[in-house]
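Below you'll find only one chain, the form predicted on its own, shown as structure tokens.
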Amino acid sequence: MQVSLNGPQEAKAQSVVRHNWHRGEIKALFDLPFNDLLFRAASIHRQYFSPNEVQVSTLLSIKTGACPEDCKYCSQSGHHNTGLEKEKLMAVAEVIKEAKAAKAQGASRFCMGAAWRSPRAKDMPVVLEMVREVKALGLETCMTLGMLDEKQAQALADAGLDYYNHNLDTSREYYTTIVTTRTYDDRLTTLAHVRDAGMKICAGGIVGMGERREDRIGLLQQLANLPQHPESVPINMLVKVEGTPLGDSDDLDPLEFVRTIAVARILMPTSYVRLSAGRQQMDDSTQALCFFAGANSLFCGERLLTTENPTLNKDEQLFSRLGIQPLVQQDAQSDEHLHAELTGQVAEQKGLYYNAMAK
């Protein structure tokens, strides 16, 4: 399949939101000369957010370890030996702590995590206050507790939870050598209750576990191809963990990483795509041209759950040199605002998520 690229117009021709992407056009994306893709994807970014503002948020890990899903890249799961130990649940009181701290270092976006198949009932209470009590400091507050029912995504929802993470790690194809714990269409169930409860959705993957281009082609065609883009889209490098089957993976091109942000950046033009875990191991020269392929997302702070992250410092000394801003809380409401003009409301026939599948 050819791919023209004739300067801004064509950029833009190809900015319209779509949801029916085949694979065949996806490849022609990634097949590109570098240039040329980073061109169309920084064109198409352009229109719908400021290309020097980033949105910036936190990762707090409010209950560590001993999960028992079997995620091979994963230092949390108790199906592997990484020395990691095992902590209860935090209490509200110090999360609130965590989060007033973020705030104060510029992150309008307080995410919390829990290593878990699926929350428990007698935690739920707990993590509904966590979310009232972060969400009236003024935050937008996320959560990722594993697999969700429909009242778990209901009662999230009515507490007033913004965000949902929910990853998809892969492609469908190649999900069974990374997860056996779970399937994928369970995700995608989760990701159907947390869009029928109202809220908005955080969804990516992973790369660098030892899949093939064609697996990181079908990630993003099932992403973009789900009825409602989500509103966010983290792209993880692998972080390599001793003790996981993934601790020795070779590593990816970095080149490979950009086009993947870039290819991401055109097929959900107006979602927000994030450089997550692994930022540690980039220079400072692949996030930049992560940032002009159309990344305008990412976490602060010293760690991401259990894993190392770029210091606040180096971050602020990094948007020094780029001339980024990070988006503040005003903006990032009004980007929510024409995000829902551009992308419509969410579906109301229930369960559609279910149907989105990749062709």
Ligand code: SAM
Given for the second form:
Amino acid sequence: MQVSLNGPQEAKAQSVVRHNWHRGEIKALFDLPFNDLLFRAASIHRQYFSPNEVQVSTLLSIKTGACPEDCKYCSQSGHHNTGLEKEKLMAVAEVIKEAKAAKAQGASRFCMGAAWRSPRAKDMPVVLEMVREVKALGLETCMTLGMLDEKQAQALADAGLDYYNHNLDTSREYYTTIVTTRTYDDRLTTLAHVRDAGMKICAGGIVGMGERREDRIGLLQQLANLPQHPESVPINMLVKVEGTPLGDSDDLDPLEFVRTIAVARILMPTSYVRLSAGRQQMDDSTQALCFFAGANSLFCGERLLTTENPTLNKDEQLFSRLGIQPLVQQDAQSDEHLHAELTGQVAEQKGLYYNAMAK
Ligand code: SAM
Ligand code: DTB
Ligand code: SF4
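What about the form predicted together with ligand SAM, after the form predicted on its own?
In what comes next, the whole complex appears, and the chain from above leads the way.
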């Protein structure tokens, strides 16, 4: 399919929210000349978001390693020998200490991850208490705990969990090459439970796992054709972990990563697209291109779950060089924002949405 691009008007006209993307259309976007693709993605980004604001989350691994799943990329799978130190489920008080530190460092969302296939019954009261207490600090909450049944999803929603992260990782076709201990449909079922329970969805994938462009197209098609787009779409660049089957994968061309971000932005124009894992290995220029292409969310803090992330200091410098501001938690501002929108004062009140990065 031919994708034409004549100017901002056309980009605007085509940026309706759709859930019926065909592979050919997505391929045509990937195949655009780089500048045309980025111009189009950036134009759409500006229709829905303030282009210099980035939502900042912090990650904490609340239960580390010894995971029964066999995800080929993961340091935490019990199937691979990565030398990772295992840790049992953390105590609630420890998690709260970390959440307070994340808040002081400027994060608006606190994401808690566990190396589980799915939470056990005895773990649920503990994670529910974590949600309640982190929320009480005034932070948005996100968890990623593996597969959830309907009851578990509802219990998390009732405790006040804002987001649930559950990635599709790659295309349906390539998935069986990457994970054999669960199916693509298992992932989609959990996402449906999360939605039915009323939570926001954080779902994306990983690139650089030896997949073809066709698989990146397939992943984005799956995400964009969900009944409702995930509110948050993390695009992870594979972090190559020694001891995992993907530990010595070939590098993906960074410009192909930027293209993936740009296409995600075009397909899901109202979602936050997260420049997720892999920033530590990425140069500043690639990150800058990602922001231009529509990435508007990231993880800050020196650690992701088990691997390194840029230091706060480094991110502060990058934000400052690019003139990027961290977004203040939206929920806290939403009433005010709605009021401002209704009274046409959004532009004047822009200052409300900014917060200085913690020093
Ligand atoms: N066990 C839960 C699950 O798999 O849903 C939650 C934790 S898991 C580590 C969260 C996500 O991190 C995975 O779905 C995967 O997309 C991403 N991830 C894990 N290891 C990664 C790596 N080495 N590089 C990039 N992303 C990775
Ligand atoms: C997501 O898509 N990326 C984050 C978060 N969701 C949970 C995890 C990245 C993990 C990178 C490898 C590690 O640190 O273990
Ligand atoms: Fe376990 Fe999640 Fe890692 Fe897969 S990605 S091995 S499910 S922790």
